[in-house]
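Just one chain follows, in the form predicted on its own, and it is written as structure tokens.
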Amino acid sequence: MKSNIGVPFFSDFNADLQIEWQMSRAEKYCFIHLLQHLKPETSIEIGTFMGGSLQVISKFSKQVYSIDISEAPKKFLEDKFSNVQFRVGESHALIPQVLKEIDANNQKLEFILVDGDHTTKAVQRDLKAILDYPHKHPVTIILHDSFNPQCRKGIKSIDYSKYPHVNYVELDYIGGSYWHNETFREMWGGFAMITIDPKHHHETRVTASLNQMYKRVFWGSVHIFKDPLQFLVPFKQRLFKKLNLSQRITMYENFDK
């Protein structure tokens, strides 16, 4: 599922193009930007596939840790990002234990993208991992594809009343579209982004600029008839997987093969 929709795009920041980076042009200007102002110490990402977001998150940090289901990431990346350390397994368990590591090591970590198992649960369960620990610095969270309506549900779900630490949600921060290959009008793409303050002891309101657009596209869109089916997805890997046929979900754990 090679992806150009993002390409060209003109920047100061010198991307690496042998390297895929799956993110719409006004998503790249928005994260070299973000990246540049706020230098982080430390940063997670949740999800890092080829590298494409990572290059960035690499180039405007210390140190980082890559949170991968695969091992491609870190046989493919592991020579090109010094400042980076890969983590292979289950994200809402490894979560907890690198935010540990980072405290243990006394990093100062500022920064999470949150881009790995794009189902609601699996959404829910990252971004609960995140909220649930007793981060000790401001965090900017940037949770890409919130106009994919599996992750909005999973953004949504959470009770943020049970966070006085988040001091801001928005789940159109960067707006999302239909993707533009050969799916049938699946909503993809869009940035929401959510930030800490352990000094902020308010309750904080979500907001959904774009919320009016993001229903008139869902009504339009194959989600509406194929998301209810979503509990057939465990059917339909192990029918693939007995009858040797490739799944979508394979380009992102075998890449490298």
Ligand SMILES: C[S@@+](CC[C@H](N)C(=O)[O-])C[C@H]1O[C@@H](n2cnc3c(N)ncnc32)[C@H](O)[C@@H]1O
The other form holds:
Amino acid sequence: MKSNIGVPFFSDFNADLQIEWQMSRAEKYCFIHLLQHLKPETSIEIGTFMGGSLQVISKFSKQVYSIDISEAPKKFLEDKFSNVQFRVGESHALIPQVLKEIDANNQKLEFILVDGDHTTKAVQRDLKAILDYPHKHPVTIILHDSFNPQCRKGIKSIDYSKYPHVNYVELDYIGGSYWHNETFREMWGGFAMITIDPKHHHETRVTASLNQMYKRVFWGSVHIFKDPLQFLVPFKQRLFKKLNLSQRITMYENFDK
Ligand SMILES: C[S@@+](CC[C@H](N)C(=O)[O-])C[C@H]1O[C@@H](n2cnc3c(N)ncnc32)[C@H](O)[C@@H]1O
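Please could you give me the other form, the form predicted in complex with this ligand, since above is the form predicted on its own?
Every chain and every other molecule in the complex is listed next, the one we just looked at coming first.
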């Protein structure tokens, strides 16, 4: 049985069905509704790929900054979205620059999607780069794949007591999924939501409304064995490159051809 948890979905939002939007149906419905409600003046997207989520952010924001390590999204999408500026490079290095630029341009940042590198260290770095900045306006942050153990660990590892302006942290704002689209025993998807309010001045409790389900699923997942071996990934990638074997990661680099 072949399944795809992303399609079909039905909405007045005229999504481009030709591009791959790497979110589940529940996430797509939520994302459209949330952006439609927030109508952010300025937004940042970390991790763009083919522009699935960017088409929604672009439609409901005045201006958007897209950050991606790959040049492919910029080449593929530059002509499609007139209100998006594309920045190519490592997100944790580019986030502080873009935040300063937004302030220097007197723009009002109100929304961020974090959907780049999902490893614990990378999520931690992205989130710290965002939270360390002295935000002037309330900001809503969605972190995709909070149901993935590595990504979830990165979000949980932040010491939120250091950030009194954070006024809401929910790891399971939208639930994730298990072993979907033939990802053998893997856990992916889910939205975490973090909100920042410069007027808020005390520590916020981290909530995870689906934590019992998360724990149950985790013990049946491949992550128990796979994640501790994460340090081998760079060696595997080099070996695969040498042997000219295809890797999942290259899909983010070569789709613009
Ligand atoms: C899961 S895809 C994004 C999917 C997209 N948001 C959507 O909804 O269809 C992840 C993207 O993050 C980018 N990425 C991976 N590591 C990154 C990093 N360290 N800095 C910036 N972008 C990164 C990849 O090139 C890829 O385009």
